[in-house]
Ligand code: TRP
Amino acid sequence: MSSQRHLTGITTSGTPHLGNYVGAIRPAITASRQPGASSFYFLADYHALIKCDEPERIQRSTLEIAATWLALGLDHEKVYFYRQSDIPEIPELTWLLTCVTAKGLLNRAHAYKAATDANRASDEDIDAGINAGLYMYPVLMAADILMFNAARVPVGRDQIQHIEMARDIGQRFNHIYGEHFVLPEAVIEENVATLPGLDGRKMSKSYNNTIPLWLPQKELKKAILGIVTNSQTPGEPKDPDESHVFTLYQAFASAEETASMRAAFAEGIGWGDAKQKLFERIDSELSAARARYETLMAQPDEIENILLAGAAKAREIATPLMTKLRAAVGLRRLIKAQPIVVKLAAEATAGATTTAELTVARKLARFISYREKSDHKFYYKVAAADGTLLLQSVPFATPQESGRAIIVLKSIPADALITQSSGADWQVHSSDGKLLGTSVDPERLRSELETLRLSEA
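May I have the structure of this chain only, in the form predicted on its own?
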């Protein structure tokens, strides 16, 4: 159900860091394991283009972040795990939402305001160096969320405004065009504020103050020892609520461990000892996942297949919703829906010697792509509008091969299909003899495929 959907994404503009893990990845994976949850996780590569104009960096970051999700325990077969740019419905929805979004709302977005305030302080033109992508960022983020009617979105506190803006935009669209979107809510872990970086500011790639998530043990320790602290000496009581070291520790520790560290601060623990405890706590949580990450980074082909399969799965939701939204805003054909007249070869109907004209309903058959757990192969099905299975494909090694087979099957005339009895089922071949799959009703398969082909012509 849409009310149970969780969604989050990470921008593919850099190496994953501890802030990404604590603020987004860990709570999202936890949410995916809740009974009845339907979870959506994506690599936000369109968002990356706003600030990054280095293609190789974006590609490398995509691999690193995908490997991170998987290394940390995301079960890609139980969730929707995809690359944002593999869902063409998202930029189309962005435009529909743009046309109902007030400019004044975008003027108040934190990122845009921060950029314009910095320009004012420097006596620059108010919009100097600001691209339209930064300005429109909240609308693209709203499209990411509303495309899948996600009700709960785990985010850091600095992202709450974007969820509120997505609600406003979705509510405005619903008001004009009818109820189409669930209005999302932000999900925050109360004990995890915005994670501080090495210099105490928000941990962010923009500030170059991050602690990369997958640093080797020795380098992780070195980075933690470099966290900026005050000049208080060992033995002096320290305020944990004013300490970046304590904030980081609390984000990883249990309630009992946090209480113990708070007591140590009151007793005057030295900064070196506090950082050592922080290092040990983080390393113990990440060491096993670090090994899995290194293995996955050496298998980019496998990760690519996982992402393409996830996109196909996600589009089973996005494509029909986008069709509905296009009709809602008036992007419709100029004639009313009418029955389609389909001409089939007589030999494919009742053995007559002349061509028969059959009138069929506009409800069309559909292709369903999936990956089988038992053999890890990729398949597709052709199902009639009433759910009847018309064709079960042969297995494919990659989702690309399955996708190409679908394109071929949708484009060739139905009477070019060749059927051959194989017990209770019929084997279905293309005209060049290639086996496509099996069917229990090849004549209906022909009819449905020809209707689909003509409707898309």
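Each form is matched to the other, and the largest set of C-alpha atoms that superpose within 1.5 Å is called the rigid core. Model, not experiment: these values are computed from the prediction. Residue numbers count along the first chain shown, from 1. What changes on going to the form predicted in complex with tryptophan:
- Comparing the forms between the two forms on their rigid core, the Cα displacement of residue 58 stays under 2 Å.
- Once the rigid core is used as the reference frame, the Cα position of residue 230 differs between the two forms by 2 Å or more.
- After superposing the rigid core, the Cα of residue 393 is displaced by 2 Å or more between the two forms.
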Given for the second form:
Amino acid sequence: MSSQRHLTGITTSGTPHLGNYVGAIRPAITASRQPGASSFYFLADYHALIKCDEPERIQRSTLEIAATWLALGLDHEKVYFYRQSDIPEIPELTWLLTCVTAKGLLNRAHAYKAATDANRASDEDIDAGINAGLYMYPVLMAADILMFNAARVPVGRDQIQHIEMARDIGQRFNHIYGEHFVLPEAVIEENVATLPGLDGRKMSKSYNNTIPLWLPQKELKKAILGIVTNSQTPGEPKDPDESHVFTLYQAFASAEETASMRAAFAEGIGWGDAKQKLFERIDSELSAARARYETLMAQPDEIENILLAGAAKAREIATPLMTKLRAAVGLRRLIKAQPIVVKLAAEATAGATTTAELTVARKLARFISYREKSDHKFYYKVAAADGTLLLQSVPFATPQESGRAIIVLKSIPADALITQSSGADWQVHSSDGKLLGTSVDPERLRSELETLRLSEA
Ligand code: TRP
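Following the display of the form predicted on its own, present the structure of the form predicted in complex with tryptophan.
Once more the chain from above appears, this time first in line as the rest of the complex follows.
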């Protein structure tokens, strides 16, 4: 199941442009809609800090990129959509991985090598102006990927080496500490176009030749009219395969539209007319999404909630894995709770007609299942070792359902539980909003559940 997981990160240091859309966002959203797909898309804001020290820009870019994915129809309930910095397990895992990563491996990373080569060429100290974040970039990226046991990572060619490094690092960890990680593979979409920018080179922020994705109609048209062309006049036959206008058109058009544009080139369509057609094609693909984008940009609180819910969902995977990894490397409690089997007989509270034989740990909270006489329904309680009632479940029709609810509650990271005051009690919900039961002391419930989970990990 996890072998089907796709994961990719988007660095939050810029404004999305047409090249990002065609090369990454559009194919990713299409892939996420495949039946059986399990997709993880996240905003790599820790990575953004490596190359950007402008706080406002990081925040703005995070908002723009999140709004972009949502406006283009990403189903945030179906996929895992989150902000990297909302997952504290990521930097934690980064450190564990750092300690099994060969320094020599990082010396060979393309981005770091390019920077040191440039320094060498200009007779500077080889590490002049290079921050340690750039050097550690591949380890942070390995943590992003390995944390969710993603098997497939769709990226651009420039990222292939990073995925290979994530494999190396994961393999090294597995070798030392046992099989914890799936080893990822890069997925390069062969049939996705690399868009030319305004000057004909690859559209890229670093060339300053991009067309921003969400330009208002008028400005989009102006930008498209500014694409460089040769000086052939209207009426002169033109070679579509030599034209950036045609390449751009093809990335948005159907096969039929592309064929008729090819014919128009042969017949000598003027550059102005070709650009007008290109503008119309792009505008019609984007205009509905542009309206959604503008609405979303005006509601950052809605986006914030979506990201926080996404992080809670992602942490349902990250927290238990991190607990295991900490134990695996030896970051452990000094006293391990001894599991013992006890019979919960008279202990089970009044009203119970059946008692369950449960494995509980000394001093730990325990789950007590019972059937209530008055309504014949099945319930469970969570009780602290001193008998304090911590959680009273909702009723269940069958003991199996109650048992399943216990398993779910045991697997949720305690701080992902949502609690809501209701009179003297608190209602306890799972992160997806399902009511689990009531508690008089949610803080103690959380801490006892977390202790229980750690001892069982
Ligand atoms: N380095 C990637 C880029 O610049 C972004 C990224 C961060 C990423 N973490 C990732 C991509 C994990 C894939 C998987 O494009």
